[in-house]
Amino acid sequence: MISAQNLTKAFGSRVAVDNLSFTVDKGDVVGFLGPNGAGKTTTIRMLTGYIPPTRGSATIAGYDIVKESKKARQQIGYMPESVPLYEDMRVSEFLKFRGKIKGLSGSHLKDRLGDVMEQCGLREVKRRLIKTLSKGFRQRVGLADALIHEPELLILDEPTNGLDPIQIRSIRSLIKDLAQERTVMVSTHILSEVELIANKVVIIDRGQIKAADKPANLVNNLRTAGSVLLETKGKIDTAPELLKALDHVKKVKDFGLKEGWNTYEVVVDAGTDARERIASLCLQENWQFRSLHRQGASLEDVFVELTRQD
């Protein structure tokens, strides 16, 4: 669905996107991740035809984004981070207007209006002025606009930006439903959202790709340290020193006493599991414990490791 080869964008002497090469297969839900200034939005603007690449090439559903720009753009439903809406138009008027711009007319346009308002939960507000809508409903209008011409590829740039937790959950559920019928590329800072909806992740930093794989594979290959949480009855002064002496233990954090139980985080070497050694130490020292929990790595850990500057 998307094939980018050595995609590059320079603004004067500053290279915002540097030789990006990646693919997105039909039916994929891809999380496009990176810190602020990494080049995510610039890449999306090149893919959607808003700006041309300085070098390199990309195709959307087989159409070159420069040589066959119109055909490529017809395959895309794009919702930018700041959704451009005509606030003095009613929801149904705006979507009808946008549908006409995208080449729809007659009964087809009428059917698509009904479909996208149903999909995006807009029927109850279809006669309201856009300026009276909440941020969450405005995002839904933006999604409906992106969907009205039935694109094969949906590209969403920070779709949950500025929303409250309830609105985020609602938009996330909507994106999951939409992903059942089309390819979706989501650029976002909310890594937990990506873990819930994406089957592939592309991480970029300073204009270059740092990783592109399934979330589970990235987590499994993580080189960073893991940790084990230990809860003991009462505070044990010797615990940090004895835990630190165990094989593969890097450091021990003491979180203090709460309701009679003390929590220690035992940071261990990557790829090791120290729970058996910790349990043996507890039995040896006659420490009463109620929890020995291994902290699994997350996509956030992967992101931090790949993009940290130290």
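Bear in mind that the values here come from a model prediction, so they are computed numbers and not experimental data. Heads up, when I say rigid core I mean the largest set of C-alphas that superpose within 1.5 Å between the two forms. Residue numbers count along the first chain shown, from 1. What changes on going to the form predicted together with its partner chain:
Residue 231 shows a C-alpha shift of 2 Å or greater between these two forms [criterion: core-superposed Cα displacement of 2 Å].
In this overlay on the rigid core, residue 240 has a C-alpha that sits 2 Å or more away from its partner position between these two forms.
For residue 258, a C-alpha deviation of 2 angstroms or more is recorded between these two forms after rigid-core alignment.
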Second form
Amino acid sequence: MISAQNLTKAFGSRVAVDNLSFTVDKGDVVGFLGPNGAGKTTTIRMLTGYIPPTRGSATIAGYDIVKESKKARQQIGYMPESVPLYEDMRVSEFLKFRGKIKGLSGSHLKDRLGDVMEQCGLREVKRRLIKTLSKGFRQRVGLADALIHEPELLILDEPTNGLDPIQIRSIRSLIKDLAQERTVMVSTHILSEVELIANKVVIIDRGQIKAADKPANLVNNLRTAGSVLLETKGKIDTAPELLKALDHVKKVKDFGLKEGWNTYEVVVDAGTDARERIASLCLQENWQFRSLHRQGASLEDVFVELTRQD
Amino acid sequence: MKTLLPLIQKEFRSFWSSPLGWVLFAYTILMEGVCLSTAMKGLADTAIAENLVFVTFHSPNFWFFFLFLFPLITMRSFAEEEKSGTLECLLTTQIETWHLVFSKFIARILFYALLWTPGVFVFLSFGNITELPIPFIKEVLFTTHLYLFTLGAFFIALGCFASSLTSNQIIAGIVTIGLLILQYFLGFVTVIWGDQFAASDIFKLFSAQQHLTNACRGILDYAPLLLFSLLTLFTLLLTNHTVNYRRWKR
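May I ask for the structure of the form predicted together with its partner chain now, the form predicted on its own having been displayed?
Next comes the full complex, this chain leading.
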């Protein structure tokens, strides 16, 4: 659905996007991640035909974004970051206008208006002026606009930016529903959101791709160590040394006594599980233990590992 | 055309969905009324060998309100779209930049034309209302408004161009009025310096006041009509390039 080859955008001497190459298959839900200023919006603007690349190329559903820009743009439903809307228009009037400029007319337009308003939960506010809507509803209007011409690809730039937790949950569930029928690319830095909806993640930083894979693969391949949380009691003076002597244990952090139980974080090599060895040690040393919990790496760890500046 | 029409409709409606359109409409009626009543008083008090249309439009009052119309009509056109981000929404659909430039221009021309209709109606009903001999011929009304339309088209194109230079509509308005005042004073160059220098004909050609004077006397001169039409096209082309340039460099 999207194929970007060495996509580059330079503004004078500043290179905002540097040789970006990635593909998005039909039906994928892709999380496009990166810290602020990483080049996410610039990449999206190139893909949507708003700005041309300085070098490189990209295709949307087989159409070149520069040479066949109009056809490429027709395949995309795009919601920009700040969801710009015409404040003085009513919801239904705005969507009708957007449908018309996207080439819809007559009964098809009417049907699509009904469909998107139903899909995005806008029926109750269709007569309201856009300037009187809450941020959550504005976001829904933006989504309805992106969907009205039934695009094959939906590109959403920070769709939950500035929303409260309830609104975030509601928009996330809406995006999940929409993703069942089309390819979706979501730019965000809310990682929990991506873990919940995306089956592929592209991480960029300072204009360059740092990783592009399934979230699970990224987490598994993370170089960062995992850890095991142990709560134990008994004759434990030698516990840190004994734990550290186990295979694949890198470090033991002693958090001291909590509610009568000694708490340790046992840092282990990536991709290893030391719980069995720790449990055996506890039994061997006659330590009581009430907790032996593996703390796996998350997408957030992957993100921090790949994008940290130090 | 399928995408142009909704764009034009949206632009035209935006005048009436905010107070601006209504204020401009009232302002034009009021100021044209002031110019007309001043002209009628002048004709009643002094023997002037000119028609009523000439005396109405050939006055500083007219130019003052006329020039201030254009920044108000055009300053929002691109500046507001860019500031609010709706420009990005528009240009990532299947519409092209020239669709946007053309539709904004056409909608403003229609609005501008509408501003003059009450005045035309007042002139046409002059005889019925006053029961006096009509102090002008209808052809004068036609040539004057044809010229005002052509000049207005150029000034609107200039305003759209100024609006495409910035995302601040106040600055766009100031640039527009600056350009129009510059254009207005070009017409005075031959009055101040005489016409004994090589480029004087060019200054005369650009003199909006001189052409309006001719039009108000019923003279249909095609040269200024053609000149201002070409300048309008050129300015719209420049606006198209400016919109593209500004979005491509961001």
